[in-house]
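Single chain ahead, by itself, as structure tokens, in the form predicted on its own.
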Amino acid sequence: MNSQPIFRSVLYVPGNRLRMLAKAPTLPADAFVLDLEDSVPLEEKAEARRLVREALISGAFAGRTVLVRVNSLPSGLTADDLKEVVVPGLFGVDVPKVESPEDVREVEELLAWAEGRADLPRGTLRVGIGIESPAGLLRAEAIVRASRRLVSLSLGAEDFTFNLGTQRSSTGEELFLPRALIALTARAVDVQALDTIYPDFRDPEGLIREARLARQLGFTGKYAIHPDQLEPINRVFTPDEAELRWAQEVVEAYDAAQQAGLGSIAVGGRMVDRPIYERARRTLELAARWGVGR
């Protein structure tokens, strides 16, 4: 994943909200998706895209990274959004409710019809997959190996909980199972998993408790629905000091090691080989990007 962008908090900004649009440049989000999609009643459709494309075009995002939610393919408003959001300096979009290859498939043919308009070479746009079905979580591996697009995936909990059949908890049993096997399927095909929204944005201790869940999943970050809900994402996936002071020991004492011709050594009364030598490696790569430690 090194050559891919890496986002711990990315923050859902509803297209139709002229105030929220021109305030998003100026919080610290990784990356940001202004939404087209459920936060924007259907006679609203039309002036978000109008309002998305202006805050494209007008620079504000600028040095940002930004996607915008399109609706979903079943919506039949796919097209139209695409038509009016692709311009020069928009990264990906967001895909919701994806179910099948077909679907990737489809929606690999309306970009780069929307990049041919935009006068962007064909595969620039990156795009974000959201899985809100069992069918679709039962198809994601075939879904996510479907495109040389995907950046990320992950896991709409309020709409694949209605379609199990159950409702959101809050101590989130119902999703554990299904947001491993979004982590898990991630991983393997070497895309971002970003984590399901935390719903109650004056609950900070619930946020960071689940945040925290998701990381230890494999989750590299996690959307936000509210600019306070930021800071402790941020927090939570970026290595703190005692995990940058262990992995610096790490990856030292493993590189004295290996001078010396041993395989494997002990490190704090803990045995450290290959393995945890490149977690150690990444831990300290993860850190200089988000620049903290040494």
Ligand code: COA
Given for the second form:
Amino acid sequence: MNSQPIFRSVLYVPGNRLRMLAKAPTLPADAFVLDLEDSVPLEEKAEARRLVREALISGAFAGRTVLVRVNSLPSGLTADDLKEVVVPGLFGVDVPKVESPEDVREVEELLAWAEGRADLPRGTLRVGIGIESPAGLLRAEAIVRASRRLVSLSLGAEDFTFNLGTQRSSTGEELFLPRALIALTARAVDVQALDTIYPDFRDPEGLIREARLARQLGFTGKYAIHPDQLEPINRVFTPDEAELRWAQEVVEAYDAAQQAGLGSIAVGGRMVDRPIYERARRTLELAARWGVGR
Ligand code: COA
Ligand code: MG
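Instead of the form predicted on its own shown above, give the structure for the form predicted in complex with coenzyme A (COA), please.
Shown next: the complete complex, the earlier chain at its head.
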């Protein structure tokens, strides 16, 4: 497994909501995205920048991973967002509505400029990319290859389905291909794929169903909009006891088999060879990372 960060859950926090900004650090998200974009009305952008800056420099998020979602390039607000919120300790920037590799290069320039102003070494800030249109999705590979700062790739399903001329259904057929493409593209450059939000925050069963589907497609985590969504999301993206037991059994048996010169063996009535062994090792690494099974 690579040394890239893995976020099981990433909580959006509207940047203009002081109470939510204050509550966020008490919540079990692996990362936070303080939002200046779609959850903040135009007339509150300036206030949101100020509140987010204060939250960042207050130290309330010390030891946590925090990104800011800036406004999209076409909004014309991105530079002003960065000017105010790029401060020491900020992990990175989520960029919404990315459409092309040229957009990414423009973001790179803006980040270098903002880092310079904040006395941060160039390249400090990482970038999460949000694809939210069919045009962006079809250029996803070129987009992710355009930045070395990349930390995640995601699909913004609400904007995406709007741009596709449809809407989200409870069963998600309209998102099947887009999700699969996002997961494939992220894997191709070895960054995490983060699944889109589940808007119905009073429906934990639906959330869990969707998170499992995402995990099955290759996503390693999922965005959340509400505190109640964090625990279920973390659980789905953490190996459970049965997976852990199976992985331990496989690794033990396969390590012993390799000593004896064997490359494929039977464990519990199932064939185990190299990729199955590697997957089991990854399961153990993930479990160790999340502190389960010790
Ligand atoms: N981050 C931090 N705290 C949050 C939160 C969030 N995203 N969402 C809710 N909370 C807090 C509330 O402030 C409340 O705290 P309190 O008990 O101290 O008052 C508590 O969690 C329970 O919230 P609840 O009353 O159940 O929800 P709500 O009606 O206040 O808010 C939403 C519901 C959907 C408006 C809110 O969750 C939200 O704004 N989510 C983020 C939306 C967003 O960022 N969208 C853009 C990305 S898609
Ligand atoms: Mg949006």
